[in-house]
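Presented as structure tokens, the chain that follows is alone, the form predicted alone.
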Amino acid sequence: MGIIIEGNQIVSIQDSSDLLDEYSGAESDADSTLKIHDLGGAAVIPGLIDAHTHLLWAGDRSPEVRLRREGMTYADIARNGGGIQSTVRATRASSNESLFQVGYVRLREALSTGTTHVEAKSGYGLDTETELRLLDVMKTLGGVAHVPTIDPTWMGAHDVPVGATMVGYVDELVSEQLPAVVEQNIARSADVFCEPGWFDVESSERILTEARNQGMSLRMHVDEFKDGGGGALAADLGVESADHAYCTPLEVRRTMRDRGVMTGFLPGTPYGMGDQWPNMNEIQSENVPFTLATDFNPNCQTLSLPFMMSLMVQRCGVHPLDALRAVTVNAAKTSPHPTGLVHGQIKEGAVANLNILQTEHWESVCLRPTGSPFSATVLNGQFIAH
């Protein structure tokens, strides 16, 4: 089959002899702006999409590797400064032009790895002006030539910063933070880290409500550590994705499907932490629909998808094809692509987002953890060699 794409949009799919029949000599016209990609029947899948990056942070948490294998819980650290706080005082001292210079290095990184679009959330500030420059920096990002596309998420309830407490903390959060962030329109969705330690149901719930109130999607952080509610608490507030998730139970998820609630595994963080694996099994037993991202996090730092799925596919037992559509048309459904138009599926009328993989069989995506399965990405229209 030949696809053709004009401007940033797949237009038309037919049959690759019809195309050549129709085209040929078009492309050795000196007036034509027509490109012809012969893949040599190499395999082609569409963009991939990942739907849980903390893209921009500052700093350097790499000795907290030493301290969890010397038994320390991510509790343990968080209270003896490390963690997120720690983030977030390199973060507050950098400038928005260092915050660019690698939220660009980042994404061509994951774009090299087949990323097409990203869900970007801040919550390495934890002030209002921090935030909000974190959000406007991904705004100045999105609009980049040859990176990815961005979903920006306001996550100001990341964490309590240090003097405040959690009640202080929430009235700043709905009172202050958020209308800036809706007053200047630089995040489509808001996220909470709902986990016993950090914010509770009943302090989550308010955040989300009034984000809602006030025009944002609503995501999650829930269950990563222990079933604190939040897998609940997302069903109730039937919020796009709740992500972690892998303490919530198996009624819960139940719960969660039936109201529309997507569930996005993050399998670069059990990898990392040491924690405990998703039963894959009993997820799509039940037809848990899921995504699979990255997480991309000072703990966390690979922006390859292909490892996650290859990690899924090879720890987890899950099909290469479940992998695939957690990257793409899941994704997807819980992150638009800024043009509105369909992005994550190969179809007319899409956006002309698609991966060409090294081999005729797509299966290879799952087998290159350590490097980049694909000779080449078109990004919005855009031939990109690898």
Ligand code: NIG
The other form holds:
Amino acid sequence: MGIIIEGNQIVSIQDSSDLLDEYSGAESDADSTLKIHDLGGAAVIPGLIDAHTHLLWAGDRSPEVRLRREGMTYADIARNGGGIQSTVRATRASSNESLFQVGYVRLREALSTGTTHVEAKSGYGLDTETELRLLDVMKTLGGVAHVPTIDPTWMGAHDVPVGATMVGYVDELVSEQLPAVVEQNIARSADVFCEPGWFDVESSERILTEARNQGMSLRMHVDEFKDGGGGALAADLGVESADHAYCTPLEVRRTMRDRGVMTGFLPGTPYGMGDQWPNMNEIQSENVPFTLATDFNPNCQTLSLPFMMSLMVQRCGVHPLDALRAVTVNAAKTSPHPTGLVHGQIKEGAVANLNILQTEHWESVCLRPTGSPFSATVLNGQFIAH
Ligand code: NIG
Ligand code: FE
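Could the form predicted in complex with the named molecule be given as well, to go with the form predicted alone?
Once more the chain from above appears, this time first in line as the rest of the complex follows.
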């Protein structure tokens, strides 16, 4: 088959030989802008969509890898001044220029493994000024050529800042941060880390309800370390995506499914933390729809969706087609393209975001946990060789 692209859109998909008959020779016309790429039978899949990243932050928490192996848990490290709070200190001290630079490098890295769009959360500022700065840098990055497009999420409720109480900070979130974010129209969604030890169910509900009342879409981090009722709240509120969800009970998964809540699995987290894999067999037997994303953050520094697919297929027994669906069609449901066009699918009218594999078999995307399975990516209609 052949795909005709005009500007940033797929305009038609036809038999290659018909297209060659129609266009052969036209490429060499003096005034032609036509370019023909012969892929030699290589498989083509949609551009990949990373529906959960913490893209922008500064600092380095590498010692936490050692501390965990020495017996500390994620929560112990956080209580001792590490974890999110240590990234917050470094991020607050970082200039917009340097956040832009790290963001640009990370987006290029994501593109090199086929990502054409990322959902990106703030959440390492935890004060109005820095949260707005993070979202503002994302907006600037969103206007840059040759990097994935960005779907910005405000996550002021990522942690309670040092020196504040949860109740006091939740008041600040709803009375100060949220109105400022809404006024600047700088984020599409709001996210909350709803987990025992971070934001409880009542506070999460308050923040998310206020955000919804002000026109924002909702996402959540739920049941990562414990079943703290986050999945149940996600179902009650009918949020767009409830992510992590390793400890969510099966009956709550069924309610989430029935309420149209997508589950976002982030296999890089259990991979890095040494936690249990989700029981995908059981989850899939209940037809629970899911996305797969990197959760790129200081503690989980991969931007490779092919790696996530490999973990799901080769460690959790997921069918490769389900893994592919999770990072394309399903991910597009929770993270729309900024143009409003369809993405995550190869069809007429969709954004021309494509990945060209190195072999004729699309399944090879799951067999490259390192490096890139792609020889090239088409990003918003631009052909970029890797
Ligand atoms: O999704 N769980 C909460 N937030 C991030 C990790 C944050 C951090 O450790 O810096 C996550 O895994
Ligand atoms: Fe996350």
